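Only one chain comes next, encoded as structure tokens, the form predicted on its own.
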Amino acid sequence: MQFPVKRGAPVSQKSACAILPLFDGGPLQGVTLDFDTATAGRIAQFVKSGNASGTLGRTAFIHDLNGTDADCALLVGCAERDEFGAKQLRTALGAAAVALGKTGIGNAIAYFAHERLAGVDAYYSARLSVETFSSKLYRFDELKSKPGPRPKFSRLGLSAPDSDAARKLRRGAADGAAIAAGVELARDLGNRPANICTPAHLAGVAREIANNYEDFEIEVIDELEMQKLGMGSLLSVTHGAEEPAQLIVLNYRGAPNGAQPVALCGKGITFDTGGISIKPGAKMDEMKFDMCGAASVLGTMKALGELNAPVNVIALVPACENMPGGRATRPGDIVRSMSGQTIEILNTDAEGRLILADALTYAKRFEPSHIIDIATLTGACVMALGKVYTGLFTNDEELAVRLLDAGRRSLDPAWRLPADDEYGESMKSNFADFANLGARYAGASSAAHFLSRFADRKGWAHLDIAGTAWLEGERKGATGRPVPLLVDFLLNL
């Protein structure tokens, strides 16, 4: 999709459709008023007749705009002007994208940057526009024998009121397009079934990223090398699987030599049966999404490559399947992690923390400034936060603020939860250093505390995306979260 920036009088900008904001509780304003004046009051009469309103997200097409160079206009409800901010803008943009996607219209120009909105400058307006339209027009039909018709919409112009706004719009569109590309990759990977999206498939995608963009290096560590490194925790998860495990190490050097990298560790369980502690059959198909942490990390790396971002980032993806079998790890088995710490495995379905434990230990050899792990880790986090917020756990106050701010800016929000030492008390073991499972309550916090044992407390954070990585029901599919949060965080370091 293309996102050109347009200059000049709005009513003289040629397009198949002008996307115009319509606010509640007052007369027409701004560019919408300009179009109304040019059409001798046609828009005001259209609204007065009840064909359109300022109700947030309501859309209505109006044709025959004589006096303008637009073939038609899409009036988009934006609620009260004083209440209109980033969230409302995303809702309005999403409604516009859905409406346009149902038509044969191929291009449009959006005029939201002409509105002076609290907390939304031209850069942010463009970035949200690109991300939202890309998300709403996304389709995953690569495995259908007869894919449905794709939206014909392919170009969204962004109108700039002045040259300064034009510069900000171009930068916002570029950042938004890169983030959207990363989100799309993460969604594609998450939506692919486990018989296609295997550990080897994830490694292949990582190699494509390294080959397609500058400043990347890649290494894929196999099981034999993992054994030499002492990664008994990671290997314990894959014992019952036919598919070989992979530890993907994707290194991006966009900053000068000597700048400390950020390490991103993404859980890559490409299918999770629970192992010997097998899951119930209901909704087990959704366990193909258990690699969405890995998908979000690879999506973030693609976005950095698109942007030539001036940061250094190490992506580590421990990828494997968790399957039952004659060689599978049993409840009660004790394994030794790369860190030297021993773990009693009380439940083989608490496997994500086991593969991340060795990945976090391995990450420290790169001396990163920050280590952030991303995982569909616990159902307890879903119970606590639902599908709205990603769970954030960290004992680093500055890092917490940075990640929470990135979530707010990107509309990919996180909510901080505790991971204090007290949450580790229930993981005591009579036979090993500790167990991989704690008490029934506060499972998300005890899981986070488990991970903290393998990462230095300063500069480490854990993002539990079990609730936000995919949707259920009619909208079932991967969301691509938290790629927007991670890219925003890295761009603002």
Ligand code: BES
Second form
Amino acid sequence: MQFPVKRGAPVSQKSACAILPLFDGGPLQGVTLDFDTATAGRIAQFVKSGNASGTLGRTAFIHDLNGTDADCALLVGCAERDEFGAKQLRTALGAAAVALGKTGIGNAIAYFAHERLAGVDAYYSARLSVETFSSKLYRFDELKSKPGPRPKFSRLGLSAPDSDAARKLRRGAADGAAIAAGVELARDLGNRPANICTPAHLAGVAREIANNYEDFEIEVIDELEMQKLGMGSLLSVTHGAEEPAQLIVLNYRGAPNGAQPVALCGKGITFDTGGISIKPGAKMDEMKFDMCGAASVLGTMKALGELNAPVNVIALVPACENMPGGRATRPGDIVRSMSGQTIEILNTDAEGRLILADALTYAKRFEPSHIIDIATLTGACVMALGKVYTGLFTNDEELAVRLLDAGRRSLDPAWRLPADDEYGESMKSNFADFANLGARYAGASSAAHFLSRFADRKGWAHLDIAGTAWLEGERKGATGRPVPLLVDFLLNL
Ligand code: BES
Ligand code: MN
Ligand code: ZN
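Condition change, the form predicted on its own to the form predicted together with the ligand:
Whole complex next, starting from this chain.
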């Protein structure tokens, strides 16, 4: 999809559809009023007769807009004028995208940048517009024998009131398109089933990124090499699987040499049966999404490549299946991690922390300024935060602020939860250094504490995306979160 920035009088801009805001109460204003004036009161009359309202997200088309260069208008309810901010913009534009997607309309121009938005500048309004349109028009039908009709929509113009706004809109649209490409990749990977999206498939996608963009290097570590590196914790998870495990190391050097990289570690369990501690059957299909941490890391790397972003980032993706089988790890088995710490595996379903343990240890050899891991780690995090906030755990106050701010700005929010040493007390073991399972309560925090034993330094953060990485029910599918948060964080370093 294209997102050109438009200048000049709104009513004289040529488009198949003008997307116009309609606020609750009061007379028409701004660009919507300009269109009303140019059409001799057509819009006011349309609203007065009850065909449209300012209810947030309500949409209505007006055809035959004589007097303007738009073929039609799409009025979008935006609620209260004074309360119109980023979230409302996303809801309104999302509704516009859905409405346009059902028509044969191929292009439109949006006029939201002419409004004063509470707490949103032109840059973010453009970025959010692009992300919202791309995401609402996303379809996953590569595995349907008869894919549904593709939306015809291919171009969203962003109208700028002045040249300063035009500059910001252009920057926002470019960043938004890159983020959208990353989100789309993360969603595709998440939505692909485990018989297609294998560890080797993830490695292939990482290789593609390295080949298609500049400043990337890739290495994929196989099981033999993992053994040599002493990654007993990671290897213990893949024992029951036939599909070979992969540790993907994708290095992006966009900043001048010498700058310390940020390390991103993504949990890449391509299917989580629970292993010998097997999961109950209900909704087990959703465990194909257990590689969404990995997908978000690869999506973020793609966005950085698209943008030629001036940062150094090293992506580490431990990828394998968690399967039962004759060679599978048993509850009670004790393994030695690459860090030298021994782990008693009391529950083979607490496998995410086991693969991340060795990936975090490995990350340290790149001397990163920050290590951020992203994982669909615990059901407990879903219980605590639902599908609204990603769980953030960190021992670094400054990093907490940066990540929380990035989440707020990109409307991909995180909420901080604790990971203090007290949460590790219930993971004591009589036989090994500690166990991989804690007490019944605060499971998201004990899991985070387990990881902190391997990150073992300041500048580490853990994002538990078990709730936010995918939706259930009718809208079942990967969300691409937290690609927007991660890209925003990296662009603001
Ligand atoms: N991948 C799951 C976490 C998960 C469960 C995410 C449900 C989203 C929805 C993880 O590997 C897991 O099984 N965690 C266990 C840990 C427990 C055994 C300590 C959990 O949360 O139940
Ligand atoms: Mn599990
Ligand atoms: Zn898992």
